[in-house]
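Starting off, we have a lone chain in the form predicted on its own, written out as structure tokens.
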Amino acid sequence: MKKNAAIGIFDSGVGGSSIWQEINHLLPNENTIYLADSKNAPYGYKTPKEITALSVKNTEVLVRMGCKLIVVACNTATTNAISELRSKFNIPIIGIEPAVKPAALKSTSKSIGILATKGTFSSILFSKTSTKYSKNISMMEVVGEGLVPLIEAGKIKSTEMTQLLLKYTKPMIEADIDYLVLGCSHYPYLIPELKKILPAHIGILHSGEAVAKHTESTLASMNLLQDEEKQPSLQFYTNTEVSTLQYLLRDYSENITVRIKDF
């Protein structure tokens, strides 16, 4: 494998650029592809079979298309497929979970709310975190149902988004938690808005951050780091129409391609 390959990512839809985002920043000189599978969105509602099967598709697109390592940028994906294709394929895969662990362990109420999909939540995955750092802590899990639709229409600012967090946090606000817990990367979009609604002192985790530090650990392993200073490719495809996602890439829009393709 080339240090010069690319970073292949793929998500349920355009929720993981929040991932690509931090991968980006750490790591500014690596080239990546970025599946965003829009068509088939949300994963939250599909079986485990279904989930697998879209996850096994879109990690073939990128293993064809070059990738030195695949980073899953979806809980849901993560949660229920990540056996599988590490079983599958022989390339180093990243997946996410959510940040379970840090929040529990950062907690002094004793109480955090988790807001993820039902697709994660009745995970194994999930179970055996939840549980493994759930001693002496109260988890409230809310099933965020309607907010990834939004996000991929792009109405993170809209009248419904509003109404639908207002009606998620409020058990979670009234159970005192002193973190919420963002277990989907479309979540971290609606940071904005979630801080208008959420007490000041509640802190709010996603594992973006540490889904980066693990990439560039795993590479550096392998000697497998871009070690030039240039100008990346970051390429990104949607099987959908590309607005949404450019509109959250604004910031980057000089340097990236979004481009349509069928996967």
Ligand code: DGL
Given for the second form:
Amino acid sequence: MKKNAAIGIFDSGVGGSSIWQEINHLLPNENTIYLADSKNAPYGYKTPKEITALSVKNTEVLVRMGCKLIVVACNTATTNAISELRSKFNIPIIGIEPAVKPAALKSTSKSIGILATKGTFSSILFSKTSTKYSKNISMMEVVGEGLVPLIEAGKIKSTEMTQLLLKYTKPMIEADIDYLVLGCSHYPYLIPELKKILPAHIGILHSGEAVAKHTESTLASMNLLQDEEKQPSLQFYTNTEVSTLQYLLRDYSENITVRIKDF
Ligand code: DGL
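Follow the form predicted on its own with the form predicted in complex with D-glutamic acid (DGL), if you could.
The complete assembly is shown below, putting the previous chain first.
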């Protein structure tokens, strides 16, 4: 494998681009290829079998495009499909899981909230992690129903979004949480909206930076970090339409391309 091969990243849609931003920030020389499987979003209500089949399909596309490492930038896909992906593909695969551990360790009120998809909460992997860190900590799990479709449609600053966020955070605030874990890669795009709603003492955590660091250490351990200092190729593909990705990545518009691809 060559050092200048791309890092392949996929999500059920546009949300994993929040993870791409963390990777690009930490590893600015790396070439990247991002797949937004928006045609099949949301994954959160699919069965583990369906989520695994879609994750295998996305990984196959990225492997065929010559990627040196795959980042599953989707908590739902990671918690349901990562072991199958690792057994099927002979390439390093990094996943993302809700930041339950740091929240549980940091919490002084001993109460944390987790917002994620139904598919993540019902997975075996999530239940293992949450059981491990739930001793002496109360964890309020809330399914963010409807949030992903609104983000996919670019309706982040909308009345519908505000109403849903108020509804989902109310019981958490009442339960005196001091950390809110965003357990879906779409949700970091909601941080400005959440900050308007949540009391200032509630910290918001997600796993984007940890995934970027894990990507860096994995590539370093395999001697696969890109060491040429040149403008990287940053390719984005969606199987629906380009406008939401272009909007979310507007700060990068001079350096990226977003294209439609059938996959
Ligand atoms: N972005 C995804 C996640 O991290 C999945 C959202 C969905 O498709 O339901 O869980």
